[in-house]
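In the form predicted on its own, a lone chain appears below as structure tokens.
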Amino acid sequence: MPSSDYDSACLPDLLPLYYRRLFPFAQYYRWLNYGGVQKNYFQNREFSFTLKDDIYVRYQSFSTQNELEKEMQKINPFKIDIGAVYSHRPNQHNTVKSGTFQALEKELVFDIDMTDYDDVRSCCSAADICSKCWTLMTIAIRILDRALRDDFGFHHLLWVYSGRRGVHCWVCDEAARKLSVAARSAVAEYLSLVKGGEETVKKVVLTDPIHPFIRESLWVVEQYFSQYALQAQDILGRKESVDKVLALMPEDVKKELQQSFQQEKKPETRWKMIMEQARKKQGTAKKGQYFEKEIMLQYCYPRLDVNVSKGVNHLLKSPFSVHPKTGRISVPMDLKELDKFDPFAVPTISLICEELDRPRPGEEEEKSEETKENEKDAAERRKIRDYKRTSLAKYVRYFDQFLDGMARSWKGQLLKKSDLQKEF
């Protein structure tokens, strides 16, 4: 069954199999337990589940991996969201004194959704995506990943495909998890350039001198601009889209280009003419001297849902959750392969469940060996092998690599902790 054959009506039948045999609970727990460095870190974490018919269950929490596993296998959630680490166990929030139940920590998260780019893409709209507009997600990841690492010094960034039309970033460094609402807002604002709603024509305004962060971002945008804006979206081809570009320029430049464009129809040549006009403007003290850079940023710069990043208690869809509409698994992304990432190649739940039933050479021998062993151990090993038999395997491997990187920092923290204890 190819991944395009997913039928949402089958989801209730597929989820029990997914949570019983394919969901990577061991890695998931390893991530959210953060090496056990902080007491009760996992136990005080909020999970929220969306069940069939959009029944939404908040403030779930679990003492152990086993407890989480059993509950998820019992209720088979259609969607999983992860929330903050609270002062008390979320499932006991009704029993604690009013005002004392508070969100203390959470990963710094970013949500980039293709619907926020509808004014700069003509190939798709709303929840639809295609390979032409997916370039916008590639640009967003390149820009934000560099800034979060180089400008803020974060190391542990988990990029996850949402399963439908966007990407999420989980910044998992201890310093990021401890950020206050004000600090999260400051980071999100620093990274936001495209401002204004539908009624705002010019959404990017640059001032002199251009900030080094914006220069770095422009360097990324320049690599993709021709491919995305001029070719895929044809922004200088059709009259309607040409008018939208001209509206972002100073009036005198706009008039001159309107005349020049009468003779020249090729989008690439038209863009060269815009660049030529921009060179003439540069060095003048006039507003709008960076109009060609503003155009590139307005069409290609990441558009963040700032509210998702600001709140400590904001919930975000969990990695390895299934998207009910597309059936695709919300998978970690490998940035070394970013330009090759294809959202349509991400496995659906129906595909990986079908892959489980395909016999593999040598499997019969393995089974007879298992009967000689302790049944529980055999079941554990079978569970590990199960996801490895499917298209999900490489994404779990990316997750493992990410966790190995984090484990090195946990080790450092645990060593520091034990050294301090020795001193006392």
Second form
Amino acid sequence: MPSSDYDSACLPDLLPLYYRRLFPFAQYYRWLNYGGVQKNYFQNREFSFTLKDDIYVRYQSFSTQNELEKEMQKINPFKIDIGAVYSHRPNQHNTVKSGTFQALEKELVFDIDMTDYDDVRSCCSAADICSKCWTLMTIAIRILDRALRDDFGFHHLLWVYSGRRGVHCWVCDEAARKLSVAARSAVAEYLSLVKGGEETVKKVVLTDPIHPFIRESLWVVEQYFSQYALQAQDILGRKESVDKVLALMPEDVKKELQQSFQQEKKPETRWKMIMEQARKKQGTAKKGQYFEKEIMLQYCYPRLDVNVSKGVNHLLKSPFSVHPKTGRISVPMDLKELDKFDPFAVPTISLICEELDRPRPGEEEEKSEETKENEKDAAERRKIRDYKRTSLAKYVRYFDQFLDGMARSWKGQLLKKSDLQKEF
Amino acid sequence: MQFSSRRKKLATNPQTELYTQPLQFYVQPPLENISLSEFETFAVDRLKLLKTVENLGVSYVKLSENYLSKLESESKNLNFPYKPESDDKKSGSTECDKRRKDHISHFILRLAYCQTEDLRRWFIQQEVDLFRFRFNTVLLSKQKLEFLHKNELHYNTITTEEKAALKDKLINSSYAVSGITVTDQDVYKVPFQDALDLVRTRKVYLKAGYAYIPHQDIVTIVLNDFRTKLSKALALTARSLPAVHSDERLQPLLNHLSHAYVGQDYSIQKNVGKISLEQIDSLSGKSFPLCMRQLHQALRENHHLRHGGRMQYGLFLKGIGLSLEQALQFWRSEFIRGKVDADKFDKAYAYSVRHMFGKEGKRTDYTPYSCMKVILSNPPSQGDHHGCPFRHSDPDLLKQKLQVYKVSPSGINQILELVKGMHYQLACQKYFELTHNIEDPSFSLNHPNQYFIESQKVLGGGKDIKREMDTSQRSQENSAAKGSTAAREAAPNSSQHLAEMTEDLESFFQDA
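Form predicted on its own done; form predicted in complex with the partner chain now:
Entire complex below, previous chain first.
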């Protein structure tokens, strides 16, 4: 069987192997424990699991890494979601007085889903993606990553491929984890430019003056627009898609362009004509006329699911969870290589399980050494070696780097704490 | 408020000192004795004022000219402070009286509105809006600085060099700054969490987690402080509430005050089972408001609705009388015609339908959404059909839709005019008038379920619904009449007086 072929019927057979030998529990715990800076941070965290036949179990929680590991290896969840850190242990939520069990903190999260772009991509629809429309995700990450860092001052951003048609962002800074619902929704709204549902045609409206955030975002879009929108999506090629673009302009401009487009078929030149019209309009009109920018943004600007970001208690699919439909692992993305990221190259569970079974030269010798050592130690080490033998390795390595960055930030805090303790 | 313990300490009249400014943070509770009737009038008047604040906030852009003038005249009518100095010779109430009334009434409503999360949220929102209005109109600009000073509100300003470096960014981030004014204005630097209103609307420059706020926008941070303090104070008040509730004179009034804001509750299902599933298609054309008609159509076309749509439409259907069993059947039969099979429906969607009826989760019996909620919260995004068509549609699409629904061209123009002025509820009411051929209806629209009931009344369909409404109205009229005659005949006995007062209040909210 070729390794990339994934068959969802095999998932129940592969999951035990994945959770027993490949899932990076140590890093996973290291992340969610946040250096132990706050007491019970891991213990009060909600996990929820989706089991076979869409059975959904909420409010799971674990006191140690070992406990989490045992449970996951026992029930082999199809999907893992991470929820909030609560005031009490989530698995005991029924035992505390109602009203006192409350979600206190969670990473600030963003969910960008390709289905939300269906009205502006012609290559695929719904759950399908291709390398053409994936550019939209690249643009989204570039814009949001910049804004979250430069405008909001966050540092620890974990971008994760969802396994199918989108990306998630986990903002892990302490300040982000402590944000109120109101603050989360304010951040999400600050970042949202594309507004309106099926009943709205023109979804981006800019007003004077153009905010520095929008300027910065436009910078990013401009780098991709010609290659992505004009060439790959060909938005100024076919008649229907041209009409969709024209519908976003003022009446008089639209009429003029409709005529001139009859002589000119080349998308690049057509776009130049639009820009020309925009320049003319901006020279005469008193108030801001930014239709060319509005078009660029409507076609390329990230579309956020605001409701996911708002709620402290909203669940989001965990990194390293397997997507049951595609079999791909939900892996952290290294932004240094963002433009090279290919969702179709992300390893599937069947691939990495197969890689594990491939014999490797030199393995025999290692095995003989192993027997001499303490058994538990050996098991731990074998596990590390296990994922290193698969294509999962580079994603775990990147996750490690991310965690190291966070560790540096709480080192100071821990030192302060221990100093205080020594005084007594 | 502490009624007995602190009263004795009151040796001198602190009023002059307490009320030197037309606006305050309400840090000190009032310590004087007041009569029960004054207690009542103050409370009811403030509630009327807050209700006005809420209504104006929906109909107009906050702080627009109309908003300001309407709120000013309402404040004036109810004898609350409304401009910098205004001793009203005619009504005989001095500025000090007004400020006293403002002070005392605020603290009374705190008692009434501290009890639940919902009440607190409503109260804080309206008080914050009222405070914003006053900060902008009642305080002169030099008084603003004085106000900050007096309330010990200090914010960090940035240096002239920093300002020069950020000049362009600042100018492009806020309406409050232009090339000329930027050099003279102080710019404050606060964590972005303290200026959420400006962040949300992108009206401030953000850098590395800090918002740079020009002095002209300082009201935002002041409001943020006001909101935080009020929210904390309400939580504290809630704890001392049992002491107040033991006072049998106050408890009924306070309870009544707190119930007054919600308006009619359309979750009470008098009509359960009076509507059959076959009727829904025809009812949707005749008696559904546009928002529900749109959702119904989208559901029939796509055999699916996303969460926001299911909530808005599902609760509406519950409100007009669908039983849980009917609702389950309704949603299932539509969804399985699309991509969802019966098994998947039972697993993924049936839960949320039962949830809506209070049969799952925390078992809250959810109320159908009001217009305000539909207009203000959870705006539709890609793939959504919910929301208010007058608020969330492109005018061109709305026009087309109205044409399809056979609204006359002049009617369409009237509606679009209202939409332009952001009077979405009035636009919907106009749509009602035009489609039902009546002029000047006797109600003012604020709920999709109200639209349905009124429509059924006009069309004479659903006779049961009609009869029920009539009797309930008649009984209300009776009791109102009784209440007022009784009050006229008898000496102003306190409980009857209260009855009258609350009747007034009720009728006020029905008009509003």
